[in-house]
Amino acid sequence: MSESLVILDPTDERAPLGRRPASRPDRLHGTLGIIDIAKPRGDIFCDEIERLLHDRFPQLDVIRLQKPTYTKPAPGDLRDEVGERCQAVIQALAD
């Protein structure tokens, strides 16, 4: 007897959206925010990306703001102090 194997794709592409990636500034200066998910091990991955991001930029001021959980959207307050104070942001996720 000879059974079939059946995968389901949960994104759901039969009519894929398109999208475009975000608009990127010409150069980085002011504030770049570092958003942390809050996934496991992040905070890791966010440390290297700050540590980088001094090294080749040090004129940059980098700022560090997190997610309550990854499993949620960010609350409004977050997202308000994004727009604020930030001129880039890069959300980052580890596990």
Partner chain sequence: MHDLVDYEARGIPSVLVASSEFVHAAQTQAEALGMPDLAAGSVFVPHPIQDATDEEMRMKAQDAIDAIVEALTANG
The other form holds:
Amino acid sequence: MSESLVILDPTDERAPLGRRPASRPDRLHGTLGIIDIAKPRGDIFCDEIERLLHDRFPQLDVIRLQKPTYTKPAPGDLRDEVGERCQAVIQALAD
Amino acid sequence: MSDFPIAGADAPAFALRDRNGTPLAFGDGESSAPATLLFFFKHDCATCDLTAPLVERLHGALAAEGLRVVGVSQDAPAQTTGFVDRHELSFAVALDTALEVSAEYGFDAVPALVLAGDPRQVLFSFEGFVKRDLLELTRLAAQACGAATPEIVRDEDQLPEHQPGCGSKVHDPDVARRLAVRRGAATLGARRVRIPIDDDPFEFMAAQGLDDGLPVVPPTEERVLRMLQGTMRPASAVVAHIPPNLAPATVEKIAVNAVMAGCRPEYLPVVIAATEAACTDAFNLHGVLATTYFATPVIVVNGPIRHEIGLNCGGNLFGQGFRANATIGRALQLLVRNVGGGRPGGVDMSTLGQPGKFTCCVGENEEESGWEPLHVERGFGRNTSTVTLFAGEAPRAIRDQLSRTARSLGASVGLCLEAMAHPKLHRMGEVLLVVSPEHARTFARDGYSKTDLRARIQEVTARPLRELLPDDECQKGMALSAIPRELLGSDGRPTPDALDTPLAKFKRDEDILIIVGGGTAGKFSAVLGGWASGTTGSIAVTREIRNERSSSA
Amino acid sequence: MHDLVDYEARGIPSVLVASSEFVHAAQTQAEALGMPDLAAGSVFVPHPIQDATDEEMRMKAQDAIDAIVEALTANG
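With the form predicted on its own already on screen, would you show the form predicted in complex with the partner chain?
Everything in the complex follows now, all chains and molecules, and the chain you saw is the first one.
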């Protein structure tokens, strides 16, 4: 594995540098995607998560997406679909 | 010079691992051995091959008496195994593949043997193979263990009295450099930012807003340490507080931004001096940055450093193609952006900006000038190197290929300067006039001094006040506040007599800063207009570039 | 983790659910990808997975759901 490059911060260091995770909403809304990474038994876990979300957040739209293989990053079209449709993502179940 | 610890010194403790990944430490207080022998070796060293069987014999003779023998290999596991198998070594062998322990012990050659008593005091040490030393080490090891001195050396060995060792791998050029980075990096205080492995470093830095729109060089520890070789000032020293946030600019932060700008280490003292000059009250960088006008720091370099660092003073003076010019000016701009927090759309409110806001740094062509150079006029010795910071507009042309006398050429310069900002704006502040070598020769031929040229500019630009006031034809004109008080009546308006009083373009002759610069062919000069002058505006500032380069640079 | 960094960069809150064997790997990868906080927000369910019964899998989901919702929202 190639090493990632480390640089010295050229700023006054008042603000953080680097990638920041997305800001979180106060509550789940819109469409939530459950992405099954296609490992054995992950589907049962995802089914149960979906059921629990329906129970708790009846207005939440839960959709299921399937990653072709867990061994590689998701293909661009899956990422784009997530980008277009989802307001939140659960990716499961890495083992 | 070797730092190899001699008898009486402390042997540095270490925590390494053996070939199985099992921790193998020395000096952590875990071992109760009365003495420890450290045997540093590398696999492709004949002297190590000569020594290894003797160390093995010593181990065989004194292990039961409490002597702990630890081999320290400078090689990777596979090569280490080759060496261990070849000599059938039965003592523990630690891997020092990173060579940090070897570096700390400071020996120049392998094998290096260190006999340490309890806890870590060195009893004896030597490098290479020296039979007499090996016998002495054996005697001391036995003594420390309270045992009789074993016979380690046999006649049939036919050992030489002395055989030089091989160079410690620590001294391999790229290893030495890597170790120096690792040691030096510890002295750097800036926050470390890890660029994600799937990101292009240039894209990452651009996405983080650290650039000026052009790619920047990633400021790695190694590059920043190399940059710091350009100065003897400590990295943590605060040079200035950079507007608008007035954040402290340490030598290190300046070096980081200089790396990003593409500077070479020998440019760093110029960047430091320019930062100092820019952050003075007189220069008023905050105002220069915040104005909607065109002003930006224009760096003029004088003195011997121009040639030492290859700073262009000649053809294409304000143009591309010269690393020192391009990167010194850029470094200052990046410092304002990254350390000071001044960015376009933020504090930088410039309406149109100008290309010089990427970079603007020029050298005076002192060699083509018949006049005293700028820094000498401003009180510095000719052999002193300086930066002068001027808050200027972009250069614009002064074209005169016909004048054969200084007086005529002076008139051309003046007439061109009159249009600066607006022809009706007179009694203005500082301006930077860049006289080309060909024009400089015309002035020199007639013995025209800078004082003469300034006076000529003022003479040809003088206009009656009435022509300078706002009128129906052109509503722009001199503000009442710019008109001398003695020309104003009790109603605050110009008196009728005053309307005929001629007023020159510049308030004071000395506000016309003059340098010689550019290529030797071309009867063109240039002018860089200023910004608001005086205490509320910006006043040009000259600072010495201290001869502070480290001799090791 | 690559995918999640991409989703986060698109402004979509994401959570990785992994077995407890993945704690270290997730941390290392999130750091290498420049979003160390993402590992802190990951949800880990007890190993093992592959030989768990359906009922055990559903139990793991029930135990994890609170943490998952918390990881995707500001106030949990």
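Rigid core: the largest C-alpha set superposing within 1.5 Å between the two forms. Numbering follows the first chain given and starts at 1. The structure displayed is predicted, hence computed values, not measured ones.
Trainee: C-alpha of Ser23: shift of 2 angstroms or more between these two forms, rigid core aligned?
Mentor: Yes: Ser23 shifts by at least 2 Å between these two forms.
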